[in-house]
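Single chain ahead, by itself, as structure tokens, in the form predicted on its own.
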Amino acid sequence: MGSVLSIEKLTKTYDNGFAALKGVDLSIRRGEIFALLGPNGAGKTTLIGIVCGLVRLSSGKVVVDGVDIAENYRAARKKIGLVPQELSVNMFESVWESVSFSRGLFGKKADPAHVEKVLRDLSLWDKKDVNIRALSGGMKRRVLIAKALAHEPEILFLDEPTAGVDVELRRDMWEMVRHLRESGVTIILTTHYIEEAEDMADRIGVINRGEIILVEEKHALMRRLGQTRICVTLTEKMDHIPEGLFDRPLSLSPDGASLTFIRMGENDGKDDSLARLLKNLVARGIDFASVTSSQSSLEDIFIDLVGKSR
């Protein structure tokens, strides 16, 4: 799968010296949803704004499905489709008159069957020759996306897209975004929710105070950095843990009625600490009432890989 945007030794350091961006690689395939996870701060809207053009990088290269941004910025710009955070629309339009000047905008010839089929992909179309200031806030943001996808980009960019939103939209959205992929569309997500990540994503980029630390499958991040925590509920409580009890280390509760240690990665059959954990408190007399276990999530390990990086 080839590489649809490239970004290399990408800086920005504005005015006031401060560097929202270090020299950051990044290349994202074509088809696939990419997302950028980082805490407040850490340099993805910046990234964002440079790749579509709001922001002026201090150095390096970004090549657009082929187009270099600093030769041919426009050519580039045609490529690519915005969600921003910020609702930035004409208050005094109706849907239909913002969607369709958003196509113009990017030299592309009206197209009203193209732009029902995405006011219904929304569910805006009932509400095409509404004034946008008469919508709700969710309306207003479904508006925003409708205006990205009405030039027919080939990359998407959601920066932030389901904040404040309601669960309807957050479930239409990502609906949508499944369809975009597989039309051939390349999604790149920022997102708070990190569990819509985790559902989305083919690969996960991670990113801290201007650099990128982290890159990598989605599947195989969970893997290599996921834990599983699994607790054995004694039928009688213990005050400690007999020695040679376990070849791992062994955690026991405050009140004694259970013990707990952590299997790295996740289980691919071949990890049977477990079995040899309940064989040795079988051989010891020692009984239990059940085992439970527990999954680390995408953002658990995003929490720990950034708290490492500072």
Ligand SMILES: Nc1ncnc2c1ncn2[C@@H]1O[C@H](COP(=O)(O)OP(=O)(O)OP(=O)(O)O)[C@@H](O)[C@H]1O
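Next block: the form predicted together with the named molecule, after the form predicted on its own:
Just this one chain is shown here; partners and other molecules are left out.
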């Protein structure tokens, strides 16, 4: 798959001297959903701002679908839609006016049918004549998405689209994102809800202090860094682990009531370590009451990664 966005050695130093990006290399594949994760102030919005034309880059190169943004910003920007992190909406205009305005701004002929479709997809149709100021925060967020989609972009940036958005709207939104992807749109999103990235993304990038510290296929990442913690609760407490019970590190809880071990990698159903442990327990006549397992989430991996790079 070709890359639809490629960023090379990108740096940004703000006027106050703060280095927000320190040599970022990133390549986004056509048609994927890419989740960019990182703690507050990591540089996510700055990175998106540079690609979209809101922030001037200090050095480096950004190529959008074969077009260098420095050489032909028009061609590059036409392909991009942006839903900004801040809820910036027009003060005096209706939803319809605002969304139609966006379409015109990106050089597209007026197309009421398309605008109507976008508004309907986002359940905004019945609000089309409402003054945006009078909408709730979640509704304003939808308007921003509608504005970003008004010109049929090929690449959509969603900068924390789900901040302050209720469960239902989040579900709708992700539904829509999936639809967009099916229609060939590349989606780059940032979020602080890591379960969302885990659900939605094809690939994950982690940025911290202006540096990309990891870019990986989500499943590969979970396999590589994911862990499953398996805990066997015993019917009778033991005071020490019998010699040769298990070929892996095993730990006994302080009260002696349960045994725990950690299995690395994503759960793929091929690892028989639990079975071996249980057989050994049965062979030694040790009874157990229950077995529980818990998988580490992307969130744990993320916290671990960012913690290490501190």
